[in-house]
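A lone chain, given as structure tokens: the form predicted on its own.
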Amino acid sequence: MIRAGIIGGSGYTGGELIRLLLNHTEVRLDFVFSRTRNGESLHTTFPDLTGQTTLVYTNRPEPDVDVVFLCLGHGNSGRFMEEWSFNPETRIIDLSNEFRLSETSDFKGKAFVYGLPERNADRISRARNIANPGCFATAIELALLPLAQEQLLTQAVHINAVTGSTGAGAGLSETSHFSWRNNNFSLYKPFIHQHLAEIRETLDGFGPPVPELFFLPHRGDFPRGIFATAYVAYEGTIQEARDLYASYYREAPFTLLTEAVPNLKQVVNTNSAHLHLHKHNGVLLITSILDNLLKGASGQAVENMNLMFGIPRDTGLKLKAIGF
């Protein structure tokens, strides 16, 4: 079995981590660390696992676990591991956003892999730590990377998503506020989202640097799941789109081409990411959508962990969706 620990375990992803971990067949939690629960029950925190799980929130973990999932706040992982050690053979997942780029993947010695089994399976499954990708930039890299492996981004490329409500994360602002999002729908960080950096260094790895990336992140009247869109000039039919985009995810179990268009029921509560190709008059629209707190967190988490310790990358995945 592999030995885990969850640092942070009382937001939205360290909660849903506690639930994949809890029911995948080849993991034992270990230990879930928090600075304010201590000595507190998982189940107060999150009641749907009354009757699943007898452990109690720790202040102090344990350094010989195989794997850590950091769940904390941007820019505290890096703190977290000057206060605390583990065996120098534990792995270490990282959630947040503090090693995703290649001039911070480094952390006293800790090499960090970006964690896209989509584009660095190899690599994944030979590295110590992994920096986890953000939720919107799992689901344009999705929508991008074919185009890009094959330097077909020779114009600017325009993308809107939206995110549900949960990828604000658990702490109550005034933008996640039941009375300000119920019945709205919103705009914010136009063009400068903190999440081009690690999408632009994806893209650029496959040769000459893209051109623009134009994005339009928006908040959305829902609590998860991400639904965006890009569209880019493109010269080919749409027959060759789909052959690309076909051969390029062969072998990833959990992005799949839909002929429908697709909505968001189809994902959420899955670690799946569905894309949707249409050209119309040079212009090639790709639609990518997945759950993110899953396919854009957690459940990308444990996509890695299994890559790590060589174990199929489905397992402890196979989730339903909720359809309607």
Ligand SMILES: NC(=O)c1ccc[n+]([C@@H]2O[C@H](COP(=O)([O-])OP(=O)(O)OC[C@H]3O[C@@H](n4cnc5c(N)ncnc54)[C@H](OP(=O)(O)O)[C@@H]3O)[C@@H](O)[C@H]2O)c1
Given for the second form:
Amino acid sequence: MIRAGIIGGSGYTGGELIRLLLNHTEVRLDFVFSRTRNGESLHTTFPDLTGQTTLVYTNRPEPDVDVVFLCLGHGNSGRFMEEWSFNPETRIIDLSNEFRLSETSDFKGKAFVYGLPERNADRISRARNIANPGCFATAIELALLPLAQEQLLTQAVHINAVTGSTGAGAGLSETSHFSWRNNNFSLYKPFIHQHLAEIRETLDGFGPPVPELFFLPHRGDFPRGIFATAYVAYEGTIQEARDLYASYYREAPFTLLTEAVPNLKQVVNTNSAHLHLHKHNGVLLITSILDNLLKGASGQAVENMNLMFGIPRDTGLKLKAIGF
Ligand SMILES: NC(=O)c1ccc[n+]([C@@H]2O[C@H](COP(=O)([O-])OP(=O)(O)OC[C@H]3O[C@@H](n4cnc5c(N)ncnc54)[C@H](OP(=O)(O)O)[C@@H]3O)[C@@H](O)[C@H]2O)c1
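Please give the other form, namely the form predicted in complex with the ligand, since only the form predicted on its own has been shown so far.
Now the full complex is given, and it begins with the chain already shown.
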């Protein structure tokens, strides 16, 4: 059994990891660390875990586990690793943005590999530490990877994406307050969202730098999911585009092409990303949807762990969509 620990286990990605790891046949969840809930049962924070586990939160991580998931707000992972040390053999999977870019991927001798399996599966399977991608970044990179690989991103790419409220974490803020968020819709950080850097670095990795990425992120009034659309000039036929995407993702168990225009409920509560292609007047429109807490965070983190430990990539991730 893989012995696992979770740091930041009272937050949204931590909670989702607890649920996944308790149901993972190859994992034993040894501890869940919390600064603020030491000694409390996990179900006091997550009532859906009632009867699922007798674990209580701890404020002392167990140093000899096989893998640790860091589910902390941005900037806290490095601080945590300075304060607490783990066995040199312990693998680290960090869900924050701290180590995602090549210029930040080395932390005191620990090298972090960018954990997007659709781009880096071989490197992930050999990695000791993983920087798990951002949720918007995953949706957008999956939408554009096949075009980038063929160097078909020759003109500006326009991207719109809407995220649910869990994307902002469990802490209450003005824009996640029910009265503000419910029945509301808003734009934020137009053209400057922080995930653009990792998106650009991933796409640029295929060769010449991709042109301008015009990204408009939006907040939706639903809790989970990302619905992203990207469009770009494309000279091929729609069938050529479908063949390109099918070929690129032929070995990706979670990234699937759909014939019908997708809707969020077909991926919410799953680790799948669904992609749909549409051609109009020389422009290719790619729709990319996923669950921000699963393929956009904790599900992808488990997928990365499976790759690192040489077990089937979908172990513990055969999940059921809510559907309706
Ligand atoms: N939410 C998403 O959809 C999503 C998607 C992809 C990536 N991410 C990234 O994943 C990370 C976690 O996100 P989240 O949504 O789970 O956040 P969250 O709900 O705010 O949870 C973060 C947890 O970290 C702990 N924490 C906060 N400050 C800390 C500190 N200074 N030192 C140690 N622990 C601290 C807290 O738990 P305790 O008080 O119990 O210790 C808190 O519950 C973030 O970096 C986020 O950007 C999130």
